[in-house]
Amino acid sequence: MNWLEEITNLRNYVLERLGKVQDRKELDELKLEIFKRKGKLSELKKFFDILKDEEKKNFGLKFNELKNELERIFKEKERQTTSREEKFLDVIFSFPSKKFYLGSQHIISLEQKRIIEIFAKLGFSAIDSPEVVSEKDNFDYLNIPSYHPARDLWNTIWIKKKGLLLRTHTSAYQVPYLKNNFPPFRVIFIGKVFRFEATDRRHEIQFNQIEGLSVVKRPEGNLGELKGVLKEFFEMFFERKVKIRLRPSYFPFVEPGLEVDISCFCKNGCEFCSFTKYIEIAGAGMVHPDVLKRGKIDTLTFQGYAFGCGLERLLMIKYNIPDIRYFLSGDLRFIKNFS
């Protein structure tokens, strides 16, 4: 068969298939076969592989011939689909539209905001806090000595840059803001902390941390009100009252340290709190005057308390979740629970 049998052929089969077209998708579907790569027009250049000098020039104008028509056709064809279509748009429309999930805010934003809320509404800001932060800023400042198990590699996710590393807990921004700001100042920090460590249904390498300070003139900003603050905090975010049990404890930052712990659900005793009828939720403290000196603080006139908790954990109380890994799973079925 000759080139020019081939071009009379390929245009009357699109003629042919073009009067078959019903919608715009078999008219798009056939011109990619037609106008594609290695497309049925594509196919032809295979005769200026064979040809010989005199006869590819009236080749190739038969080609530009076939090829302008063709995009002609399915140009004018496309509007009369078009056109088509658009006649029975009231049609469509009278038809129930099809439920898409467009998404919504992370459990963890959602209840970030209301904490923060809360915490504006007891005379707390919040604070923005950097995630990469110095060594001495997340270790020496807060009186983590260079042989503190804490600075092994398998406790610690190091960066590349000598001193330099992820912040293991929202604390590693309290030097630096006291060093800017000169007190009386309640504020909290909030954001994701970072713990090389192995991951189970309580453990997790990246959570999120709620980190209150409070610094004031003596005598206030002492235990007493530490508690009442807490008290006004877990109740506000449980929503239902809550009895507050302070433990002695030891954290390098605070003197003296304290664990907190709030009442359970329970009336009895349960597995979550081990029968105690008591939920460890906290750690907490005076802070320690060596931490005040090093922001530059006068520990004659000022004194103050911090408190730290993980945000996780207070949405695997209140919501009664069973495992961390799902916060960061992606699973739907899970985030959309909450939205």
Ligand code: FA5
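Residue numbers count along the first chain shown, from 1. Rigid core: the largest C-alpha set superposing within 1.5 Å between the two forms. As the structure is a computational prediction, the values presented were derived from the model and not from experiment. Compared with the form predicted in complex with this ligand:
Once both forms are overlaid on the rigid core, the distance between the two CA positions of residue 300 between the two forms is under 2 angstroms. Once both forms are fitted on their rigid core, the CA atom of residue 235 lies less than 2 Å apart between the two forms.
Fitting the two forms on the rigid core leaves the C-alpha of residue 310 displaced by under 2 angstroms between the two forms.
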Second form
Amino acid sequence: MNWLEEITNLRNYVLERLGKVQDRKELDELKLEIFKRKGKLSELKKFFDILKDEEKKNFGLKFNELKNELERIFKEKERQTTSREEKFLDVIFSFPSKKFYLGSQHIISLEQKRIIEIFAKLGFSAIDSPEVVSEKDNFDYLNIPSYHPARDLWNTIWIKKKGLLLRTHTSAYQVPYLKNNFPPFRVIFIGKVFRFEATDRRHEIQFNQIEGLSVVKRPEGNLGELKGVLKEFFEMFFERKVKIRLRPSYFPFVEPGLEVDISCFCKNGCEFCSFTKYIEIAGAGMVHPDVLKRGKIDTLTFQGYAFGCGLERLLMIKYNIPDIRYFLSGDLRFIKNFS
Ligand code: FA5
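Show the form predicted in complex with this ligand, please, the one above being the form predicted alone.
In what comes next, the whole complex appears, and the chain from above leads the way.
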């Protein structure tokens, strides 16, 4: 057999064997068989001793060509098998696995659910309400026309489209609800409200309110019932006895208007209650007859009360949270306490 035939045969042999290789082990065995010191490739070197000088040169060229080609083919094959098998071998089974954090609901969502359950026990249904509302619903229909100084109480975030705004209070849904529903009803609207004001530990620009609205036949649904409902709610929410204090106040959409205080958890006064032993917690009152009329309610037959309180402020008292800004901070150290 001449040298060219032997070179061709070896090439064919290797290609055929490589085509059948299944895994890295078989590949390594074949590589050894070809490239080891006395392997199939070195066997060909015998021609260097046999051939005449002029043929040696041609043989050398072909020999090197084959050697380079086989090395390249083996490298490529190794790359393919590495990706499948060495990756698997890379796994060190004694290593701790990656930590997975299960998500959980935010304290605000959890507490909203609890509050809805408590009010359900008191006969109130929870109603969805929009966050983008008209100027009329947020102000005018609640006896706060554009020239009214009370508008300054609610620093408003306006939307470019004329007449729309981010609701400054959940009371914005009073008239739309009254218009579309026939009494008697007891409902709560719970959700985000927005105010363009400087933040501090008790004020946020976005917070949540719980609005209660009850409209029933006279003489039911009076201030006495309002006080009873609030007391029951606060006692169930805080899971302790609570004293309620109602003080005269002014909101244009209720008459009379009230500020609701609850007794503080401290004994001798603290920073929370500014050493007064009472904490201001909500606004409330009997729904103004003009508001009821805008909602097409017969004011001779029906009367109503409404209240609105800040959810974050309730939670600050309940869980002793010193700063309202924690709620939206996204700080996991805070959030995880309540998941
Ligand atoms: C109102 O928003 C009235 N709509 C409440 C109301 C409803 C009165 C029905 C009468 C009848 P006020 O602006 O006081 O009222 O807000 C109500 C509660 O929201 C406050 O008692 C307080 O708990 C909370 N609150 C007000 N401003 C902020 C703020 N910037 N950050 C966090 N909580 C706030």
